[in-house]
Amino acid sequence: MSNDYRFSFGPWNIHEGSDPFGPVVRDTIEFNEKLKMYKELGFDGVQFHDDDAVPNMNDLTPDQMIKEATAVRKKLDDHGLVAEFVAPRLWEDPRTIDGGYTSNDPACRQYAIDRSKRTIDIAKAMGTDLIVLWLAREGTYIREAKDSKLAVERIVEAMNAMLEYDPNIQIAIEAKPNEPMDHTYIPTTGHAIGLGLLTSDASRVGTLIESAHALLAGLDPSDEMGYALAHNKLWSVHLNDQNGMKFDQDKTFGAANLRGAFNQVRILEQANYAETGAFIGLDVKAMRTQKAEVATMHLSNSRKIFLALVEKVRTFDKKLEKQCIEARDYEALELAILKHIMGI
């Protein structure tokens, strides 16, 4: 069963445990050591920000940058891994305090576009055509600070520059309604798909859906996935979980809402997502109190829960499901699903 799906996570998902209210609680693990853990945990793909692959990219010439990215690809090859995607990190540079693509400063907007093109160069050197855009600071703290119509147009302008720069790339937009900004311009999957329709090549713009981001928007992740799948625009997922509409918690998949997790797996199974070759990405974080020697269990546990739910989806009594639907007896269907998930 595990061979049906390919799994990925990012190096940031093995972390020191610091948060805005406290210091690190675990020692830093070097990138090369993290790569050794991937196969041991049952993962085949590595998610990257551009500076995960080339940490000092702003200080390098284009040739130097490509050389470093090529060296990282060699390390992936040595471990039997592949890069799933590369994403421009546009939220930590001083030039992106007020946003990247939507900044009120034209020099900052140009920096964001130039950085995105360098991200594409890194992705090509690492053997992937998938670019993920998490539009972290493309929003405002107060709505009057920016023109929302103009902001959307500026994001489209940046995406068109990327699509023109390399005719082979695909862009997957990772929508999120808030955090770090109070208001973001592309908060949901529907917004992301609509944004793609404004670009010069909508066929190359899709989505990456994160479970927690949908929940923060008050939406059901499985419905967001279904919407993207109906448009043939679900190009990756970040599965995790969330206790309500709080900060982005990145909990172990299924830990807060097992039935919600079941329905996410169910929609992916029904759409034959595994057959597309796209990854099941996990964007989960260890609890801050977790000791270093067991600080990867959130990854292995999420994968185990996903695969267990695949089995639950595949073994659910389809005849009973059909009978309940035809009889419009949804209480019976609900109970049957809950009993099946609980194994009773």
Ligand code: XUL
Given for the second form:
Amino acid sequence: MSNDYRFSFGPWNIHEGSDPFGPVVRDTIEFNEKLKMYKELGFDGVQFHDDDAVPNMNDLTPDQMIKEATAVRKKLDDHGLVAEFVAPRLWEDPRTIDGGYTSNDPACRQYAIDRSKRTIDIAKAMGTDLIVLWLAREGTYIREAKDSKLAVERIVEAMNAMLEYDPNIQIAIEAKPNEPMDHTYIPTTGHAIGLGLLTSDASRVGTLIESAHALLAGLDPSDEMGYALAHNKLWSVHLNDQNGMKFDQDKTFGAANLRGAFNQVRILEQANYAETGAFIGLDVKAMRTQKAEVATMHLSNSRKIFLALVEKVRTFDKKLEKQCIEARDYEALELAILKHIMGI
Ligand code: XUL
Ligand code: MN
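Condition change, the form predicted on its own to the form predicted in complex with the named molecule:
Entire complex below, previous chain first.
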């Protein structure tokens, strides 16, 4: 039963270990080498930023860029892999220092929209219609720097340009409340779904929910997922974990809060997420201390924990659950859940 889930991750999830306070601690693994690891680790889908697929995309003509993306698709085919989504990387270019779609500079806003159209070209060439928007710098360090109403309107304008550019693409917003910004304009799932309603085609705007991002917003990831599922708008997930309100940690799924992880799996199971064909993406990061030869364990471990929790969810005594709920005895239900997760 449990093999009905399909798993994905991005090349950035195999990482050299640098952080804001220190340099790399592991050698770079070439993209082609990473591709060989996917199946071995139990993964079928590859998540991309546009320049993960075509690193020099800003220097290429549209035709050259599409040619390179098509070659990447061929490599994926050779490994039995598929591209799950492509996301415009709008936070590294000098023109996106103060955001892309919400920059105060019209030339920078135009760059962000043009770049997003190139992302769509790459996605099409790689055989996917799913575009993920992590609105990294669409926010402020100080409130007075931008107009928050206008900023939302500008994000909508950019999304409309994308939706009009290709009639088949679907945009999944990956909400995150902070980092790198003090505050972002689309911090939660509710904001993302509301934003979709302002666009020219709300039916093509959904969400990708990341566990750590929900936790950084002070919210429960499983309830965020339930909210999106109620709208039929959970189109991907970035499962991981987060130990309290600090920098985005991207820890192994379940490593900080196993019960929280159980509840994320539970809501996905209850909503038959696997049947939608959407992937279980794992946006996890190896600890900096990890030696090169074991620097992919966070990925296979997260997958193993997910599948173990699927079994836990499926084997929980539903009769007991019903009885406890009917009797409003949530203490008994809580103990039963904890004992079941602990295997005692
Ligand atoms: C940022 C984050 C990104 C997105 C992809 O916190 O999670 O890696 O998942 O752009
Ligand atoms: Mn993510």
